[in-house]
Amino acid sequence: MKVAIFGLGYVGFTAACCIASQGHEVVGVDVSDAKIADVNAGRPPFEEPGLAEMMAAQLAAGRLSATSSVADAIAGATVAVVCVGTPSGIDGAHDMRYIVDVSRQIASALAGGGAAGPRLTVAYRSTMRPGSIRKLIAPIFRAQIGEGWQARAELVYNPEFLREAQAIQDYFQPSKIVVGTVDGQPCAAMEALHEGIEAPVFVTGYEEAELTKFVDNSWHAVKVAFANEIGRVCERLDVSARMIHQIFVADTKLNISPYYTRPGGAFGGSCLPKDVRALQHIATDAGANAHLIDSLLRSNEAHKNHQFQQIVAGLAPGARVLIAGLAFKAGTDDLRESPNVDIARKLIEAGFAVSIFDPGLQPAKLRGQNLGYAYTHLPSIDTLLVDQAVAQAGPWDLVVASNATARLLDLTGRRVIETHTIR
């Protein structure tokens, strides 16, 4: 079947390549002419392990393309998957302007006869607060198409659970599939889209599907913050955090699993911080007293400051510091709310001579929010990056191993502080 993907960011473009690899015709839609040109020319818009190879294969097979035309994308399509951004607003709530805009465009194209054949299933994967489909998006389709609009469009909420650097594996081997529909009944188009993917399937109403992503990401943030608080206590008491972690995760009946519970780096990236902020807003708006959730971002900032103090302890003024890994995760170029960016900024502001080694990062290829975040928080990024030969040669007074990028270097004999692992 033909599938249109709206938003060619980390979620959308990964989904586009994976869906195309299953034999479907996929057309990506984005407002960035540069991104569209990159995709059609075979240049992936960001770094993700295995994605460039998958993209090349699907382009060669004629199953993947990109366009700025909404009408062309949905013409003859069975499913449209919406993956546009929902960044944090000033009050912490998600900014829904991109969702509103793309919904209007899709509905307008449908009203103008842009899709022939059966009705179009419009599946939203962007994170949004409960009630968004029913109270915000459905009225847009009703206003654009008119009464009986449900005959032209079927609205679905289908949250994604992809981890950067493991996105392809997570797409084909998800922990679960959640599909929210107007009446909590299965959707044939979504069943066809997920055919061949083995995972527990939960079909719910819209609101349950919309809330589940907040719950998951806030729980992951709780685990990271909790683990790091315990790690700090262990350091103060001269107790082995590594041993405490081993004991803790051995209890798989009550303590659940080892994921996100290892004391190490602060949480960051495009999902956890903004979804915690949004859940804070939702809880406040609902009159709930979510004190633990309210403390997560403060605890995370405290951990960043704790690690910065560890790094600068004993460093001479103007010392030469190499940061190995600036992106949120090694193998990607996602700098959004990366704690490593904060560390680099703090070191520069403190007067240290900072260089950065991150082979997956090319500033000229950064797009959208990733581009804005990089230059807002680290405007000198272009002059800070060094290649592997320079990173290996040094000389450095300290190497900060921020993520697995440090494994590309031989750091024998160097003074190294690892901010992403437990001690």
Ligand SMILES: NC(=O)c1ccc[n+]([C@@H]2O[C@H](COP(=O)([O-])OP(=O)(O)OC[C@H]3O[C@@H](n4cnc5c(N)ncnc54)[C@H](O)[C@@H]3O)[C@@H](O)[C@H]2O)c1
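For clarity, a rigid core is taken as the largest C-alpha set superposing within 1.5 Å between two forms. These figures come from a predicted structure and were not determined experimentally. Residue numbers count along the first chain shown, from 1. What changes on going to the form predicted in complex with the ligand:
- Here Leu136 does not count as shifted, since its C-alpha moves by less than 2 Å between the two forms after the core is aligned.
- Annotation for Leu326: C-alpha shift of 2 angstroms or more between the two forms, rigid core superposed.
- The two rigid parts differ in orientation between the two forms, with the smaller turned by 178° against the larger.
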Second form
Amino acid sequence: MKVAIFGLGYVGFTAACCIASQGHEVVGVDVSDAKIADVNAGRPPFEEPGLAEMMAAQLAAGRLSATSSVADAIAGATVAVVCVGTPSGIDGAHDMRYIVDVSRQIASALAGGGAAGPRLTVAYRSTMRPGSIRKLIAPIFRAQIGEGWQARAELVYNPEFLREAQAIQDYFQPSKIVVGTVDGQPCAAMEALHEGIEAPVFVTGYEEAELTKFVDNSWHAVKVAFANEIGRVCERLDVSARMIHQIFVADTKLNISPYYTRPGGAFGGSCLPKDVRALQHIATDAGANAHLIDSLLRSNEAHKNHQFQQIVAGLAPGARVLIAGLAFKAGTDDLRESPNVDIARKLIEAGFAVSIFDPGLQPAKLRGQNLGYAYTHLPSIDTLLVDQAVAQAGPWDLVVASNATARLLDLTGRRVIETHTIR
Ligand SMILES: NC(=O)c1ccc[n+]([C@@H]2O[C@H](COP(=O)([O-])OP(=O)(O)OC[C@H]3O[C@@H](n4cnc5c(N)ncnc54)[C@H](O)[C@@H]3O)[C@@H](O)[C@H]2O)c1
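Could I see the form predicted in complex with the ligand next, after the form predicted alone?
Shown next: the complete complex, the earlier chain at its head.
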């Protein structure tokens, strides 16, 4: 098929060469005449291992060319891939001017006819914030082509995950392929474009596909910043960072794994907050200035406040709330730094009628720090606890299912908010 690539930068030109090498006819478009001249003359527009050879082979095979004419590029094309830049604006948001320009150009060329089939698949690979396709780009196509524009253009978001210096390898062996479509249903043209590439494929709505890239990049940044903070702490304490790293990555059960990555409840319990606090102290004391580690407890508090706001939204003053599960983990009576204790305390302070169902908990049996924590934060804990029969039958306006204890109750027909699991 014929593929038009808009933007012959790192992403676009790598894609152009790789797609041509798969036997497709590729026409690249750029606003830079110099880049177009370079490509047509066989000079790669930038350095990337293996790309010059690939480019030469595809030019020789007659499958690769560049033009400044949008109409020529999309004439007879099945797919247009948009890879123009989205640099940072002064406020940190992406500067979308190139996206707007290129979208207007493609839509207006389409309005004049051109693509191979009844409609052109326009796949955006530039990184852009959630809502860009639906709220910015689709209206441009509607304005240029008119009502019924969807019969002429199919908009797709297909984030790019390649790393410079390994761009060709990443094109053919990506960590994943994500395709965002208007209805979350597969897109035939994108399936054809990715044919022969082995990778997990996720077909989703626009916004999920758009956000994915930010989540990935921010996570990578978190990993690098965290690694360097630990490295600084090690250096200051004269501990081997190499050995710490080796031990850390060897744990593929809890450390390098999906564990602890699912959005849900705040962290708490007797170990995590205590040890994060201690590492914060160790790092500060050693002069390692670990700002990411410093931010963890504040982030966790912000999450507890967020969940509290979700719980009270729509609740009448004085409403009756059952908290199902007070301990940090169901089946234990460890209340130390349980986020559920915080939620209970905040609800009581806000004037709601709180009851607690937690069969693992007998206040008379609490000891030591656990006892101190429970009575400091919930002085009235003895009077708040209800048994299973009351929990099941009570006149609750809301049940907060804060750990697996809630599974002991039949909550059919109840208004329930789960704080420990993904929404
Ligand atoms: N570079 C990377 O490693 C990488 C990886 C993943 C995603 N991305 C994202 O991909 C996008 C492109 O990145 P890049 O590094 O290739 O950018 P780049 O700046 O190297 O290239 C962008 C190209 O688009 C061209 N362009 C601008 N307006 C145009 C128009 N109207 N029509 C045709 N061409 C036009 C520019 O002249 C330039 O050649 C960005 O959104 C970036 O965030 C980049």
